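Just one chain is shown here, as structure tokens, and it is the form predicted on its own.
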Amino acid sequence: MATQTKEKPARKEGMYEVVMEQFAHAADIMNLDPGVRKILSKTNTEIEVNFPVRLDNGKIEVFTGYRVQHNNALGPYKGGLRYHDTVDLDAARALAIWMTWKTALAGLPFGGAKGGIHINPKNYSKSELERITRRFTYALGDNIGPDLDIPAPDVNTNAQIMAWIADTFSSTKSPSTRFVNLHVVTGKPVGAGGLAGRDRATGFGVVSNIKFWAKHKGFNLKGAKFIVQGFGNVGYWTAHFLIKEGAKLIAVQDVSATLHDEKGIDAEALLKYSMDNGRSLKGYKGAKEYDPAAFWGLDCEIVVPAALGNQITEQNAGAIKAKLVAEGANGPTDIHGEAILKKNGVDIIPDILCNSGGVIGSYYEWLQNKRAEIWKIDQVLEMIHDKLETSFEKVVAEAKAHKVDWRMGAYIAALRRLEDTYMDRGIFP
């Protein structure tokens, strides 16, 4: 009788393990200065706050929030705040490190930070979320500031939440300095000092990078089929701009449903349905529901993971038939999944390049506020496109020089800028 062998459990690494493994690999390839390597392997500051909030029913609940500040050699810390039940110190640490690489690669005068609250925002009313946000801001106190650490929207946070943070933070300052503190966050509503086009900056940047890739590869985007995981801000705007280039959205997946239509899905109609349905895709009649497990294996040219981290793994990477994975999310591909994609000849535009349109837009909002100027949306998108093109060319050049893939090329380009800064300035004292 044949004996059954137990199936090996899937290897599952957290985002922090992934980012540190990628960092170590890039540092080895470029022979990063040992001292700089030690500095960049640690976070500067890790903040955990527990704060009480009275809910609508009169009961008090205590929430836990985080802010991890990785490195500020290039300028103030910069990075999003997410409201999600996966938020913890390890996740914030990994995302903060990725932000340091992202801002360095983009040529911005920023460092890297990340944070958020361990919460499922769907379980709370708008008034409760406002109180939670304001109390979190107060708990962070002077650990954030327009020249120290500048948060921005991320998963489950938006312009409204940024406006509450800006108002709360500035209200704690003296009347004479309140207006010079409103740019403590970016991603604000336009009427509260926000940047025209900031809402679409990340998705616009994803598509700009796809266009650079297409030009580099001699690939025609017209008629190209693509699929998107996640239909929040990044997923929607990516679909919107890719469809404008003549590509066809054939599938969308979020936590509520997987939708498929070979004839193409109307991104605008799907967005309207989602907004009217509590940000859920479930029940949409413009496409058929599809087996979630078969999503990654759909026949298409471009895959855009725009949800959470560690979505493409050794369990599903082999099913991907696309020519390109454009990482709209942070860390959507784990180490083992990436190895399979590379073996199968699938190109990857890495997250620190692909989704950096958002932080570039944040930089222009911050600059606009500091200069007391107002810029038009076309001007903003053109500036984002130009900065991304420079970054893309840097990545391709470093990858070619070191005979590595684009992810390692992006890391090397980012680390090179940080290394040069430390070599020029030295270490105090």
Ligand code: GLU
Contents of the next structure:
Amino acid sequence: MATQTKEKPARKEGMYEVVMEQFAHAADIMNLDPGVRKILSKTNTEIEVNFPVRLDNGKIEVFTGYRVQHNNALGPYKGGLRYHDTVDLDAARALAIWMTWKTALAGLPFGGAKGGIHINPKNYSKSELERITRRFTYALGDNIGPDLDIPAPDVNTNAQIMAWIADTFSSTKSPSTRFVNLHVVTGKPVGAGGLAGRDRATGFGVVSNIKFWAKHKGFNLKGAKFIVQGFGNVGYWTAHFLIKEGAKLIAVQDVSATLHDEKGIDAEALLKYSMDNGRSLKGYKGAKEYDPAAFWGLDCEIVVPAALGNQITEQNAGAIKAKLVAEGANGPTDIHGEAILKKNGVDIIPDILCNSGGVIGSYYEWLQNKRAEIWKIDQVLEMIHDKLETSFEKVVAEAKAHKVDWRMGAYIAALRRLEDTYMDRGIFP
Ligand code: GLU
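I would like to compare: after the form predicted on its own, may I see the structure of the form predicted in complex with this ligand?
What follows is the whole complex; the chain from before opens it.
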């Protein structure tokens, strides 16, 4: 007799619940000092601004932007700004907290922050986006600054947007201080004080980490099949560098389409198509459209989520056949999805390690601006690779010492650094 199977409703926590659960778990394992645990459980500052902008049609619209500053024990707040309709206070909070762990793990002199605007940028013209960005920067005022809080690109923001922020911030200050304010943001275009290589730093770093993993496991990347979710900055550059290692991109998914080709997708042709097509993959003729629901279950060795949070869940984690999930995105795997991956023996390079090449690149841009130097791209990429190798080794060592997975290893390394700082410095007064 056929029994009717009732589908279990998906348990879906927000990113904030996910990061807090990861934190609580790590704090328990490492026996984190209770005072430090209390401090890190809260964000230092949460800013919400509403600001008006005149649109091209002459009408006024009011936008809402956020900047959450989680912790600055190690240095100025650091983290991206995203323009997306999932941006709210909770999302900014979660992403700010992940930034604190990320910068701590990378050994940078930075804290953690995140923000953005609740907006779908595809609905606005370039000149509207410029006015929105400039007015948002003006609204944030002196809550950001080169030694206080340094934004950077994130989902749907880019070098152009960073240039507008730097220009607006500097233009509202005395002309004599213009160039000491250049590093109020990182990820600027090279001509506007940006760092050669910052554009590709995150994807480059994802691939550095995949290479460390492959070496650690004795895995050959040549001919290995991989899939990428998201074809923005991180997705594209990851594909670019992984193909250079001899791996084969067999599927790409974005909000508009899922593309599949066992023979391999040409990342450069796909990028060109997407740029000409408003950054959408829909309609690309070089690969076949595929069932979006079957994407994660594709036969491959490496899965790279490089889009939004909470994508790998209990609904789809069981379908993943790959050996490795390399988290290019922030928070792509939720707690239940992770439990399934672990049970199935799938390795995870956790976000705070895997995508930290971006903020490491930002650190070098900040330094380059502070010192009024100009560095070459090869030099920059080598420095990023070296720093990531140190982080990777630290994570593996902590994981081994505590008999935990790499995410917990990464958390323990990050939290230990924060704990040491508080222990040395004490609390004012
Ligand atoms: N948005 C990137 C991240 O999530 C980069 C942050 C930065 O460079 O400050 O890590």
